[in-house]
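Only one chain is given next, in structure tokens, and it is the form predicted on its own.
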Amino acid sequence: MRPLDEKETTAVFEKLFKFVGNNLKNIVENPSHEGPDPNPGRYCFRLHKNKIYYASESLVKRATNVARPNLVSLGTCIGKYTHGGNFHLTVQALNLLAANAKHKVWLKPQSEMSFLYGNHVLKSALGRITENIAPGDGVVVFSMADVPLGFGVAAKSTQDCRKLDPNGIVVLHQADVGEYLRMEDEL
């Protein structure tokens, strides 16, 4: 476990502020009360086993007593390294992009399903789309009931999803909640 490189952070922050833009901000300076210090630490992001976490500063300074070897994990796992070097956000980030999210998609109730099995975002499945999303947005993806269902990338903007047809892809599936079920050997 150790903190990010430059080049590692870039990367992270680069795909963090697509999804949540500004809020970014929000994540970084987020006060943690965790620990026994009476005074609120904030959270970090740090890398093990090609893994990156987001983790308060007192479950961190706790975690150095154990051994790298036998360390599983710590915090929040938002994203991983892949073999040729990109940032992938995972699931587990869902939460902290929900809370932030800049853009926003609602699915109708009928359409939740198609979604969770990892299908992309139809033009028919839209509830309510936030405005001013441009193709290549992160946007997070919400039931009716405004629980987050998982996130992925425009493909089209506000505008062109008024004049879309019915089987028009909006949004480009990157990962939904039901990964918990489909790959849990892998999380």
Contents of the next structure:
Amino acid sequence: MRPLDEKETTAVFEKLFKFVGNNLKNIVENPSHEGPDPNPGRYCFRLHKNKIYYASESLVKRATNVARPNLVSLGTCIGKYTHGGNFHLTVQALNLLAANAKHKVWLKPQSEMSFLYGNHVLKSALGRITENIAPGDGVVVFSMADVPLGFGVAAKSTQDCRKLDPNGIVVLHQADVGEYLRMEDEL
Amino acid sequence: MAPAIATKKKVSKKQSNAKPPKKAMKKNSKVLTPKHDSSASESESEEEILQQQQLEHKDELLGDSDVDLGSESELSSDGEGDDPLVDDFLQGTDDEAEEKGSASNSGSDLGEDSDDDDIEKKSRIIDEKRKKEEEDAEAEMQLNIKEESDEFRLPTQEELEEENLRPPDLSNLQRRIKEIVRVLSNFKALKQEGSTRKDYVEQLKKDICSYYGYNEFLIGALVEMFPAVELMELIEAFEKPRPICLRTNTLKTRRRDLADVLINRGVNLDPLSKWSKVGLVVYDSQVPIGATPEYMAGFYMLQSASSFLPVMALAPQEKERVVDMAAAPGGKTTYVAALMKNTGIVFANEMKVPRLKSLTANLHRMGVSNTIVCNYDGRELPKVLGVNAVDRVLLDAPCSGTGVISKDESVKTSKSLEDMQKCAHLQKELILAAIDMVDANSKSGGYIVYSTCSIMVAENEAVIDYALKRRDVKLVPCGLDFGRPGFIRFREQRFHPSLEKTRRFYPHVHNMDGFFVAKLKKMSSRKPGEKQSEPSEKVEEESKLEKEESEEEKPSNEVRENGKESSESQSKKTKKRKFPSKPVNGVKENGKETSESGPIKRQKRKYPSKQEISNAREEKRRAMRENKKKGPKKQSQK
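Now show me the form predicted together with the partner chain, since the one above was the form predicted on its own.
Entire complex below, previous chain first.
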């Protein structure tokens, strides 16, 4: 487990910025409530076995007791590095993203299951959509009951969505909670 | 006339009842014929003869128990009765007719008198007949009853062998099991003579093994723990699955809201019980309960009701340090984190690598962020995390799984005594490690909860008893009052009386999987083992001194025995001197005995140790003097 170096930090922050925008500040500087210490430290990012973890400092301090081959997870995993060196956010980051998301999309009840199977979001599935989405922005997908279902990348801007035919793709799927059941091994 | 008819009718009835009446009548005839010989009135005797002969003749003619013939005889006899004169002429045989004629000529008065006598005899005969009928009926009844209870007798060796050859007859087995349980419940009254309780129990075990598919070891263990009727209830309960339960994730939602959402989806559920505020039990569901969007979003966790119990007993507070030593798949760990509201820190440890994935996945799904997951053998954890470092420990120990047979039928056949012993050994090591990790001086904690999903005493009470002896801990109430208290004694074992604060749960009583929960509080970090080292050192000192003495006395012992044994044997000698009441058989045997009883005796000997110290000093002085004497001798020998 080690802190992130420059390159890695920029990669992570870029990805996060797509989803949360200026709320990134929130993420980084949030006083944490974890840890048994009376003074909550802040959150920090650590890299361990190609995965990035977001945990409070007290947790990190205590995790140093655990040897490298034996440490499995720490706080919340938010993403991982692929073989090629690219950073991808995983579904475990959903809680963090959903709390701070800038762009949101709400799905109709009938179309929830389709998204949870890993399909892209079609226009016909859209219930609500926040304004001012640009193509390529990170979007967090919710159900009508405000339950976060996953996230993805916007394919079209909000304006274009209105003109789109019902089978057009609005949000490109990146991660969804169905992966906990479908792809437990790959998380 | 009427009496005659009556008697004749009775006669016919008698005839319809075959042999006994015949015998009776023959007897009567035999009885009467001497009378007949000696009788005064010819007419009477003749009448009697006639009538008896008639009866006899009729018996011969008619044979046994023919109603038609009986009715014919009735008619004929009626005819005779009505008009004796007429019928006499109409009668068939000459002899009879002559006799009857002569008899009838004598007059009806005399006939009536003889009829009366005959009537009495006949009524006697009839009464005897009836009595015999009743006796026969009773005898048959008795026979029937005996047959039924004899039907339940233990099968003999031959019958068993026959059964083994044939394919198993399930209904027969089932019937026999029920019968044996019935007999065992009222043994004195219902047992078969010559067979002991043990025979019945052995047969019951075999039948249950073949009917339900258990192996002998497991059935033997269960039979030792439960009376026969409860045993059957338990086994039947193991055949059926327990209801599916789920636990609301209080980090994300409330039970009421979750119940509403699930009911909308078409799930039929209810709150679990009054002892849980987060549990829900699912009766049936139109959608797969493990694949709803709410499940995937981490609103609830599928968990058996028994898994709630150790965490409820642990009751972790906010901002505490908690360790879960065998965490996968994470149901209890997530519950702990939810109770702590994501504050504090949880170490979730799991030894097996394949199970780690599900553990981490569940933690992330449920939104738990205060957990560190590590992959160690639980026994190494105190070295990693430090001794006296955490506030609470939850140890849901790996066990034989005899309480969850309803989930996993292979346990019925795969567990043996070695498995139990291995499990128990591992559990004892783990519980000591757990106790070592806890900080006894923690402000809010200092608790260890030990739980297993097994009902075997060797894995539950025996392990806790071991922990009580080896560490400075005590049992406290778990807070789960609806369970059954644990065993304080079991067969030849005797446990510490505070073990009644532990709790056992059974499927047939609580409708949960078989479970055991115990809550310990650590009083201090002292180990009774450490205390032992002081007196043992003293003993060794003394024994070393005594060695020199004994060298003179018994040089052979020194050669045979190694350090410890000799020291113990000599310590036994010192005990001999101070406590002459203790019987001593042989030095070697005692040496071995002391090695086992040593720790206990040493603890007791703490107090007299001062005396031993003074004695030791005296012996030291003696030894010194002898050494001085020896010294010059040895030098001369060399």
